[in-house]
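Single chain ahead, by itself, as structure tokens, in the form predicted alone.
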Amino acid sequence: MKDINKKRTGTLISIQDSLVKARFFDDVIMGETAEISVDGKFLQAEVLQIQPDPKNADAGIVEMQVFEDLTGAKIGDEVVFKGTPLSVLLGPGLLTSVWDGLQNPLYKLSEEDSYLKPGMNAPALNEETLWDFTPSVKVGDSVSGGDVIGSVPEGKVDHKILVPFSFGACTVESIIEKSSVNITQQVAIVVDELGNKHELKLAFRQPVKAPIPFKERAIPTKPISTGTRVIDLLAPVGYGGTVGNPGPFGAGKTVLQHSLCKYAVADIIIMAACGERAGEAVEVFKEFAELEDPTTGESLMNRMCIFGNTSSMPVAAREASVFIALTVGEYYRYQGKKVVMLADSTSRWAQALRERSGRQGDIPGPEAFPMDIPDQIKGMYQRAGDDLGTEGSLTFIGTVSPAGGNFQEPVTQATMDATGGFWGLSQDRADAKKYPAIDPLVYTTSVYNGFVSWKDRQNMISALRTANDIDQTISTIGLKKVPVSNYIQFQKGQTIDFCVMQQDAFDKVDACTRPERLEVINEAVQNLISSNIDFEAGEMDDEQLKESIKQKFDELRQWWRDWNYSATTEEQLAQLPGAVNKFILQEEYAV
């Protein structure tokens, strides 16, 4: 076999747009990365396919996706094949990050110039950033990939300096003490079972489309507590879940990320803005860096990084983006943290691969995407998980942006055979500013036990669908001709619509409700479901009867909202059973 390790190279033989074809005459392997030379600019691109060449028997034709822009690129460059697959750089620094699709920092580049350029990069980790490193093996232990061999702060965070995961078993041969050393350094050397010795530094590359392993993986059963009421009471998340967040365009799915982002009870939060506009990536990323973590009142991005690919950059970068923003999250749960990845969009992560597949000239599937389109979708998200030998997690909610809020279209379909939650966003719901904009009869969950009993749940569900179709009867044929007994239960259902399934995003009290607070509703609110509450008609007739129950119920509502947005010491929180069981016999509430 020919040596891959001296310089391989080809000629590009054809550019149609990001794919492109080049002939080579040495080895090239599957999946491999290469450098295509341009004005003196080299692009990444990573190799799909290798044929032989019909014109040459002693060539090949392989065929690549580029992930930068390829304006000025011409039959006859040079492309050079780097023998690595695509991969991720994993060490300490990676928190308080904001990247690009390829993991080149951001506002470091932005140092070079105001606008991306293709060929632009820069180192993913600070090279300078001195580490406290403590280590935490001897000379002569036993070690394989993933193994620990010492640790370095990370702001609050434990980062712990691990083998790399490809090797495999070895033995400490060197160490260094207790010292301040950067990413480039050597600190420790291992020599493995045929006598090869091989450096560790605190940092190491991954490829992102091998899965870092689970050491025992396990049915994500313990909810995650987001801080939003309709997720937490009817959809909760557990730890190491999947949720597929699909809805309309300007349905809310932003603003209820960043409210994931801020208050869900997690290590790590990781964010892809896969494919997102590029007004809304820099909206992320100026909020971001502005905003207070409520639990330790620092800035959010202490526990953060986001990987920003918006819709102008190469349709190619979207795919690496994601799976490189997966190998992170999975990093950070094998070092025994709880991390929350969000995708935004996975649609158009989707698009970007029926892009590609159209180019290569695979034979479509429904609406053109690729046909194994569910298989992909499956794969990304079953690297989620939660791990008992770890006792790490990684979440993955990805949100979906089908045209039209069409929920039968394949990404969606596949999307809710892939994932075990489902928050469906309403437009109807978004039109009528109810935020958030989750639909609580449109919903999945894989946990059975969340904050509130199956059982509650399912009274509230009961309610909520109860009163829809009570609303749907008024529309057809008016209010006249409803029962009272049926008006009541519209009243009570549209009472836990507005008062619980819908937040205030904005307000620093009613942004965020956690599992004290949920139980305290969740009192009220099956008081409320199960109650006969007898409203005395006197001498009015059911038109005034109604009117008089509705004003009645206004006033509760209102109270109750209230509630929502000063309630924070525990004698306040005991107010609201109290209030309305007061309601529910007839009896004066307000306090």
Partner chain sequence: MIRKEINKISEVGKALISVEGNPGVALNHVVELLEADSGQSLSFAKAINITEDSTRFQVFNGTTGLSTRTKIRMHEIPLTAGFSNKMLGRSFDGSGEVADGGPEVIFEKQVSTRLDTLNPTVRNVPKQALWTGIPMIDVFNTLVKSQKIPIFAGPTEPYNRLLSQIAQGAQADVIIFAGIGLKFDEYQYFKEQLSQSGNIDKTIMFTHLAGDSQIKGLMLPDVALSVAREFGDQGKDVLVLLTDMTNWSNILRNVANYQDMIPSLQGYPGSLYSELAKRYEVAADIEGAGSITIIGATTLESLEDPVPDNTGYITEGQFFLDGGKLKLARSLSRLKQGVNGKTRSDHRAIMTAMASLLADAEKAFEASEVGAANDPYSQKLLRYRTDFIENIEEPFGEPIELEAALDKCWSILKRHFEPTETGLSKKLIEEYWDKN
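Residue numbers count along the first chain shown, from 1. Rigid core: the largest C-alpha set superposing within 1.5 Å between the two forms. What you see is a predicted model, and the numbers here were worked out from it, not measured in a lab. Compared with the form predicted together with the partner chain:
After superposition on the rigid core, the Cα atom of residue 195 is displaced by less than 2 Å between the two forms. Relative to the superposed core, residue 297 undergoes a Cα shift of 2 Å or more between the two forms.
Output block for the form predicted together with the partner chain, input the form predicted alone:
Nothing else is written out below except the one chain.
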């Protein structure tokens, strides 16, 4: 390890946007962080590349990206190398926090100024808050990186205090009794195999670019109840799974993300607002605080933390924000928590890499993205996963904002390759104001034991596909030439689409559908699909018959929609399959 007490410095020799070069005479470590002194402020930077100095054989040149605005920087400004890579502070107090992309607490910074100015910073976690620590090891016990030495209650979450992951085998030399401590106080001393003593506190720093290991990694199988019907029925995501969620702007990615934040059943939700609108992150941390957590009934913010590197914040910090958020997710997974992380949007993250590689003069790949962007995207999604060893999981749902709404572009393609699930949002459905605009025919899932049986799911998809095909036929040859039997199939599919696949995210009842409700809906849907409805033609010709069939289905759809908005009691829920059966038998069903 580097002797971090020795001050290593350099001086700026080139400044361009967020990229600088400095000359150094000592030694520099790839990936370490540095501080650049500009007008008395200290700006955070990260080492990207080390080269020889053509002008001075004794010196080297280091290239760095700076996470803050460099206005005022001059040639000759001092750089101090920190010896540690980009890292995140892990410990109690993470939940309910709102940070920028580098884990500066935004509420704390706002006490100083309404605007975010270069050089501003504050401790990532509150240093005064006292936590009730209960030790779980005693003097003489052997521990190593990742082992639990005690715990504190963090709201409803039992927050385990861990030995930092970088530690090898150690022996506990001392540990405090059950007591209230803050994150700066010492709780234990451990001695490593070389006899060096290390102080342990409630919080520690962890590098963000290398993953925290799994204990026993497993394939994600158990589906998450997200409350969104089209997802839970057709494209469920498992605890520990990965999903890419691409869609053109205006297709409803944000509304869907917010809906997942509110209704997904999980212990912890981490949101990385990466290069997106500030207003959307604000809505989450200001409005969600007043909403209830579906499992605990407490404020929704109690299970959340937010990294807001919004679109006007420095681009270089965007890349960092996603890795920081992932590391927090892995930390809670290691404690056995079910974590869902939402990253909006991974395209902005990829663009940040593109801007940087452009400035560095790298040879560009497709659409000027760095050549290795697919590998970087895969590497990022790979950090999600299910851990049998800890019983925790980290689920990663990333939105993708494809340029021009074109799914063939490099980031969408690489994401499809990297994730187990894929929810494609369709412009046509969005234009028709259908929410969610997830095309029921464009998605993939890797969860085979969902909330309904695989066979039922296949039935549903095939009914939707058939209706879609008939719809295309109607558009090309006209309704007249379509046989009545096909028209009925079309109407069935339309009904499933309208009443089940579409949902009103802003209605109290309709916004969230839990498994027991899905079961009732599935029963009705399966009956409708397999039904053979005898519509009496009587005196009517085919055209009139079709008109009358449409009218009957319209009535059913209206009834069903009303049910979506209103049915809450067990008795009301049970009305749906009954009503559909009566519809099938052409009996009166409206109550």
